[in-house]
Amino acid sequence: MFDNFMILFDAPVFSIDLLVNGMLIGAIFVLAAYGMALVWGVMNIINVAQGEFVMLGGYVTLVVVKLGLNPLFGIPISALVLYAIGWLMYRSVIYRVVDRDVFTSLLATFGISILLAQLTNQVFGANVQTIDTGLGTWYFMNGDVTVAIIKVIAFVLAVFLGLVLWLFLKKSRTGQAIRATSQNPRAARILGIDTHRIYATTYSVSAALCGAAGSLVVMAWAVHPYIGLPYTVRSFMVVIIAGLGNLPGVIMAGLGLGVAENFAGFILGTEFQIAFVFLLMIAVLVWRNFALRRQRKYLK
């Protein structure tokens, strides 16, 4: 571990490579975090199944490729399929836990995550699968810095979808209804807004964003039925750090998490990379709890 740490000082070009690729990796975390922030902010539900929606997006893209289509078509197709799945999940399960306590929603979405993972395992098997996009890689600094083009696409897509989501919430009638419902659901109902339809749309849009993220995951890395939990944890951390309703903050936190995870994987070893993510989540929760306690003490 110490030797790997010293390499970063002896050969700074490796730090540049880790920094650039970490930011590009973080873009995929941003996409999944958009959805969690939306559901949490509007419906007051912490969606533990967020990572499973990412996983399903990857498998939808695998099916698209097996049908003979270009892998990039998998991005919009995965988003559309996951939108439909999100709508189905809301109508069958989630609407029953809206306006209930957070613990109830955690149990419900945790059950959904287990169900989706096991069904995917039965249908597609437990093998790790990936897709070769054929887009190639860019090389910089005499080949010491490598950037996969699919990761650049992920970065651009994350920024673009963040802008689209902001415009959707700001300008469209549905977006304004979503914002009104998040602020005061009872008042929104009195004003004639169908809050159940708004909740269904919100949950479905969240699933669609995860579907697009999963499509990029299977093209940039790999997918298997049990990759969901790390993506849920990453999304949760990004939202905790950025705060609800702060899309620029989600982008910055997601990119920062990607960089931190990339450096940790290099220094500690890839076998400890996921462990680092969970330890970081504990540190973030402790820090947020400490900050909230100080804020409450100050208000008193």
Given for the second form:
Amino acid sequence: MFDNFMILFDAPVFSIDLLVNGMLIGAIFVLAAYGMALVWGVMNIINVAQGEFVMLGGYVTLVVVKLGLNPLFGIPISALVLYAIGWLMYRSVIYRVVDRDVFTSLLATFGISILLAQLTNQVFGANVQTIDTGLGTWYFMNGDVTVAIIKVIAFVLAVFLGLVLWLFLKKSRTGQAIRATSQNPRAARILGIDTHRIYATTYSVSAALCGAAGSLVVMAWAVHPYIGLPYTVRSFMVVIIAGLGNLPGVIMAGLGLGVAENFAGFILGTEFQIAFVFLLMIAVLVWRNFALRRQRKYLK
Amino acid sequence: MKNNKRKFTTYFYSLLAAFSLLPLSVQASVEGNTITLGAAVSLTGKYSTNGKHTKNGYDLGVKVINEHGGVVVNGKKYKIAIKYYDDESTPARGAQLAERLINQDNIKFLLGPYGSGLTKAMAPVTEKYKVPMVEANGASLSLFNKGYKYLFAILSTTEQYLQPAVALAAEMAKDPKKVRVAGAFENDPFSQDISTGVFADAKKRGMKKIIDDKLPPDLNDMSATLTKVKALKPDLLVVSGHAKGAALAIRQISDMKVNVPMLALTHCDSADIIGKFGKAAEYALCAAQWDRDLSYKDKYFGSAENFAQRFEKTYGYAPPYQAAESAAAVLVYKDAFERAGKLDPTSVRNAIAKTHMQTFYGNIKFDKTGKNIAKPMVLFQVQDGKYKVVAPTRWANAKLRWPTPPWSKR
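Condition change, the form predicted on its own to the form predicted together with its partner chain:
Below: every chain and molecule of the assembly, starting with the one above.
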């Protein structure tokens, strides 16, 4: 462990490599976490199927490539298809559990996640799938820092979509309705907002964001039917650290998570990568609890 | 009173249900002139691809044996059949199904499932009922240090998987003591066994271990490990993490332009690294249990190549080694039935223990713990978009390309 630390000390260039690659994988977490933050904040549902939407996005892109299109078209197409799947899931399952307690919806989305993983396995088989974009890699500093171009696209897209989402929520009528519904669904309904339509839109937008993320995952890494869970867990952590409805926070937390994982994997060894990140999460929660307690006012 | 009545009805129906199941369960292992083997393989779940290869291998083995007149035990001719269940890729289900095959279906001879994890779950059950299990897809060494008497594996065990790569690295370096080895192994029994084998072998040759990373099972990125490889520049990098480990390794090594003179992997063919990555996969070394170019022969399939052609004709794809070893497992049963001359589990078990034969898949001879000690692993290298055998030298059909040139020159 100490040896690994010394490497970074002796050759700082590798910390840049870790930092850059960490931020690039963090960008994928950010995309998946936007959706989770949205669904959680607006509908009070912790969507366990988030990672499966990412996985499905990857498979949609695979189909797109099989049809002979450029893999980059896969990003918007995956988002659109996943929007439709999200809508379908809302209409068939989620709308029945949206007003129930968190435990019910947790079970329902867990069921969806199993269903989607097994269906994908039936249709596409359990093999690992990946797509070569042929975009190549940028080198810096004598090849010690390398950045795959597809990952840069992922990063730019994550920030861009974050911006679009923020504008959408702030400015558009639907965005305003979503925010109103999240604040008080009953009042929103009284004011004539069709909350079920809003919920459906929210859930589908979340799925679409995951679809775009999955499309990038299959091009920069690899997918298989059971890849969902790591992405669900990561987006869950990002949302917990960032807090609900805090999009800049989600970006910071997602990128930070990717970087922290990479450094932990390098210094402590990959077996402690996840453990370290979870410790970090606990530390953040404890610290936040203290910070909040200081502001809490008691009425006695 | 009403409550009692309802209770009675429940009992009555459950009894009825139990009886209705009875006729199904009377299906003996040997009935008329058919010997039924039992197998739980993964037809759904994460091992379903390899489960399918396993089942196809078993089925082809049975088909060819029956074509050749079946099994002759004590002058009587028998056909072979297999009763399958789907273990859903979950060990607990596998153990349940082993129990079911033995107790309900009355099957006395089992074939193995796919994978070390499933085999590990089923072996205690077959051991408890003293039913032999010949398995072809559970390679973990940990299966063979528990004193099991009824478990036989026809494949090479995990610690041997990448030993040929270590040997090659030693051969290529002028001074093996200067060779620095880096390993990234998934944190599961199979890959950790491989890790133990590789590092034990490296230590014996005086090589230095510089990286030993345990990749998390829900692996989705290995850039931390690869940055370390870039920094420390090992002479040999060994990666094992099933198909996704192989795919991620090739993808990220080429994306991050990691230069390493020798890269050795497992599961190249199930990850289809040549088909998916093309040029990026060149120079990679891959461990395999079997190859169609090997010169083994038997009287049912003929040569390894004959088996491969027959398999292709039947199923429409080239046989991965998982299918070959599964077909060979059925041959072991046939041989043992005939030598035992009786069809009770104990005699058959003793006959299996004395197996000494050559199949198209390789030589088979079990040691006391039940693992096959007569067949070495082979090592491929990806050369010009094809897998070429480079070790052991006896079967090598190509010369090792070493060292792998840096990415700037590829």
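Given the structure is predicted, the values throughout are model-derived calculations rather than measurements. So that the term is clear: the rigid core is the largest set of C-alpha atoms that superpose within 1.5 Å between two forms. Numbering follows the first chain given and starts at 1.
A movement of the C-alpha atom of V39 falling short of 2 angstroms is seen between the two forms when the two forms are aligned on their rigid core.
In this overlay on the rigid core, I267 has a C-alpha that sits 2 Å or more away from its partner position between the two forms. After superposition on the rigid core, the Cα of M23 moves by less than 2 Å between the two forms. For I282, the Cα shift between the two forms is 6.6 Å when the rigid core is held fixed in the overlay.
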